[in-house]
Amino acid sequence: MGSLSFGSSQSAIGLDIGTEHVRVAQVKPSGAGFTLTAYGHVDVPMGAVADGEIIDAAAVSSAIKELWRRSNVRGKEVSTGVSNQRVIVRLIDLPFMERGELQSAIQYQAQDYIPMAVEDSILDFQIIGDYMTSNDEHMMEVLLVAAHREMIGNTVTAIEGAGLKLGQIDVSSFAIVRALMGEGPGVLPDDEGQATAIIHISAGITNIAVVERGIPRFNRISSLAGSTFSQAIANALNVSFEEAEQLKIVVGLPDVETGEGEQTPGVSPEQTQMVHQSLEREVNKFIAEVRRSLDYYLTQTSQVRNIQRILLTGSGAQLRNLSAYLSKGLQAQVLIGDPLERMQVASSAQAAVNADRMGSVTAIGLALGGLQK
């Protein structure tokens, strides 16, 4: 779903603005598929982006300018994404009507479904399908998106401040789904009564989405994310956040079955044990949060009985043994989602994207959305 569209010119550049990094991907059609022609990422100053929202637009603009200087991206028009607590995605049922009529009706109906004032929001929607009820009422399923106007304004300011043109604003979770599963039904075999969940763990937030027959039908944002795990280690060992981040990467979680982990050179057994304990506590909280989200989705739909397949992605998904913990805790098959499985990579972009492979998914999905606009 290419939502909250500004302008009409197509773009093949996806710009992902995250808590710790800005990332850019340039994608072009190639035969029956796509080729990633350029990729890059640079750091964002601490505090410039918090909980998925831009706080310091000028600092983000500077980071984007640096990103363009360092990468091989060619072009100024970009598609970007938003993902925070002020982006609301709802699947709603309405009496069947033509699209033009729905365009007007949604302005009046939306307030019943979103927890913020319609006048402060930018609305978009996509018709998922229609059906007949047992009482022969013709109904339609509509995916409604509402984003806070001020938050969108800050995003526009940051991008235009970097000298770029904004072609489209998408919901980041939709871009993630697009990068991993493509558009529409039939990309992954969905058995009757099942759906696929996607867990995208970035530094500042986690996106939890549920996809059924190729359609993202549920999205929830959690503040439990990669930096949460790092901060827990920092607190337990009384070290800096940067040291904790490094310990998280090199030590990771112990084996989920044996509770044992590899001894890392330069890290004492006592430190290793404290890292393991800190991470296990946070991961157990994380699993409980994901389970609540998925259980909520299952109670809201009569078509899906269980979720047995989960795609895990994002820079925070690289935590050692995390997929095994999620698989055991959620009683589901957990697979690592890789956006590069679905496309070719130009030789000039291989080094840059391989260095940030798990973090690249959102930017790639945004670029693919720009192509399809």
Ligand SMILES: Nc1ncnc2c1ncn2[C@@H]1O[C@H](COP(=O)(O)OP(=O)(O)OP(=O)(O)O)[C@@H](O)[C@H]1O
Given for the second form:
Amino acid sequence: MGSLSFGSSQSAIGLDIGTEHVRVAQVKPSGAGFTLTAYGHVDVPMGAVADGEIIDAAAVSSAIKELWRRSNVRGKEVSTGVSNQRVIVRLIDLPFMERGELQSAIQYQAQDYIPMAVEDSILDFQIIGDYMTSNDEHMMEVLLVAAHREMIGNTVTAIEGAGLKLGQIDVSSFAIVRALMGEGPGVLPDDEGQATAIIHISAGITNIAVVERGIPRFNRISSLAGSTFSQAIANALNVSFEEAEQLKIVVGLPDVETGEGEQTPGVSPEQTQMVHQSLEREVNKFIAEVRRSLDYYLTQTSQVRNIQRILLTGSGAQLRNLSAYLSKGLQAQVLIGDPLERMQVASSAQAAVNADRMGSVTAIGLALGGLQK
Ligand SMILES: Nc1ncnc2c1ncn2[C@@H]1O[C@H](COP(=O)(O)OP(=O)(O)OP(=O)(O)O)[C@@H](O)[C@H]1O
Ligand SMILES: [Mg+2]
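For the form predicted in complex with the named molecule instead of the form predicted alone, what are the coordinates?
After this comes the whole thing, all chains and molecules, with the earlier chain placed first.
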């Protein structure tokens, strides 16, 4: 074949299946970077996805079909992500061996590190690096991923039910890291002894990851997320979940220093105060949970003494004044993680992605992962 490609090099599609939305992003390489060529998001019927797992595959298939009708995505092969209690990621240390040897050894070694039966799991691994101990033992560091077979099966059923083909399955938090920071060392380098944390808040799940020199070295999921905040408002004000969602979005948290918030038309001062109080209570629990995770991570590593900065992202990160609360509560710099900062957006995708900018992170990262195959 000749070398002329007219810039129409291959593209990849990322599909992000969530509690409230399914999202699609299509990307292609362009020049030194990437271009987002198509984007879309549609609602998922209530209950079809819960705690990051597909409960009703047929309902998810229909939502995906609608997504394909309503967005300008072209193609059938997708990369998707999973993030729930039945996906385990562990960084482990093993005696050094060659890749091929590790391939079979991991089947026997894995059980020591994962809480699910290895027979019920699909295993994957990535070699991070090797080192010598002070006793001259040659060791290696391996990122082990175990996913429950049945859970993955439901994902495959939902995707194939929509007439699509599953190209690869990724861990959602790896996709989030990829979208915000790129991959490999050298991107957004941390100072000596420092690391970056990423907090991605969606409806049912918060992903917490810590990245050292471009490598995700820790991740945790929490069920304290956007829905928790809404439910707290619904309980305190005795309103429906839908009304609580609206109040959460229009009122949000007060100013962290003054405790005051703007008065929203149509919301009484008493309601505003109750929304502030219930959100503050939940956000304090949320901060305590994040702090526990980050402290745990810091006890596990000798290299890193401090979390230098936090990238806050996901739809739920739009909660008014949240970043100021996190910054104060976690004593770290909090930046908003914008997935479009690192890529071009074609005019064909502009309007759709602007309408869901903070929600687009995972789908974009999954698509970027698909390009690397
Ligand atoms: N402006 C806003 N302020 C506060 N919260 C918001 C705002 N916009 C959206 N959210 C919240 O974001 C959450 C929806 O996030 P998203 O659509 O990313 O969830 P999902 O990906 O479908 O779910 P999951 O991945 O957790 O299964 C809801 O809790 C919603 O209330
Ligand atoms: Mg999500």
